[in-house]
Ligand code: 3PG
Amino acid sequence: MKVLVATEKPFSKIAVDGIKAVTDAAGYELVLLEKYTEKKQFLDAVADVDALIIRSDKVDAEVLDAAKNLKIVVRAGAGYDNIDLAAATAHNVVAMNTPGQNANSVAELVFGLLVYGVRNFFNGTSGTELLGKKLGILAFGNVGRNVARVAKGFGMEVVAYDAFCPAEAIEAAGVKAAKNQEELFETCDIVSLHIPATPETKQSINYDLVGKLKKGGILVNTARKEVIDEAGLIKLMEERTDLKYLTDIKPDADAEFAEKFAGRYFATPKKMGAQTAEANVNAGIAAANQIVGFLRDGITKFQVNK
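Keeping to the form predicted on its own, what do you get for the structure of that sequence alone?
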């Protein structure tokens, strides 16, 4: 069996060594395609591989057409909107993600952004504290649960809503469950987004919903760019000069946000959620283990297509 790691943004050496240890132990051949600059390089590399590990790299129908022997592709990370799931299914390719491996990394980033935001980007003026503030978490998966854990350490009151997680499960984690996302925004000082980009969620964080935030409210997005209705958020922030938006995904309208909302808007230069040494290693090795589990034993626990 041949396993390709195709990463425009490479894994760390420690992660690659860990992946190789897993594939070597299984008797598989490991091939690396790192920092490639043209799609053709990717298409050529997948031609004869049985399994594929990616990060933010796009696996579309063209890639799947080129990968004649491909049986499984694993996205090392939680989000998997860079894989064409329908095309994968049509090509009889199992698609997986590695949920939870980046969760703590993303959660800590949320609070890095928040401390920076409430202290007015360290500009020397008097800011506010997180202690006693009410934090709303939209989606209570692995990342949301870690955000709740860290928030409690700051002495924050934590509320969560997840359309797919029962209120009882949220309450069992020591977090108050909101009835719906409207209530979450209405009752919280800060809302942190952890929803995937799906047809239902794209542009769902809009003028009306964010407008329900309390005075001085903060919206944090470490999820996906596509869930934000950028035009609606710009209009709202023009009308409400008390709101802040903090994100690790640059909006399409980044220049407009930066120009209009200096002191109330911050975006990292690139997506930073999984950019820790620990998350890099955890996700890469998890992907390798899932490939071995599938190819050897047919385990499909983290399959995301049908």
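Please supply the corresponding structure for the form predicted in complex with this ligand (the preceding block corresponds to the form predicted on its own).
One chain, no partners, no other molecules: that is all that follows.
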């Protein structure tokens, strides 16, 4: 069996070594395609592999057509909006993710962004503290739960809303539950996004919703750029000069945000949420183990295209 790790944004070396240890033990061959710049390189590399490990790398019908022997693709991470699930199913390819494995890494970055933001991007002027501020967490999955845990360490008041997680489950985790996302934005100083990009969530973080934030409000996005209505957010930030937007995913209109909102907008140059040795090791090795589990024992526990 041949396993390809195709990562435009590579894992740390220790994670690749860990993946290799798993595939070696199973008697599989491991091949690496890192930092590729052309889709053609990806299409050539998948031609003869049985299994594929990716990060945010796009697996569409063209990739699946090229991957004649492919049986399984594992997205080493949480969000699998980069895999065409219907095409995977049509090609008889099992698609999986590795939920939770990089969640703490993403959660810690939320606070890196927040401290940077409330201290005015370290420009020397007097900022504010996080202690006592109210943090709204939109979606209470693995990342949201880790954000809540860290926020408590900062002494923040924590509220969450999740369309798919009942209020009782949120409160059982020691977090206040908001009735809906409108209430979350209305009552919090800061809202941190942890929703996936789905047809329902795309552009759902819009002018009206973000406009409910209190004076001096901050929106933090370590989720997906697609959930933001960029034109609406730009209009709002033009009108509300008190608002800040901090993101780990460059918007399409990055240049416009940067030009119009200096001192109120920050985007990481490259998505950094899951870029830690620990997250790479956790997600990468989980992906390798899931591949062996599926190819050898037929285990489909984390399949997402059922």
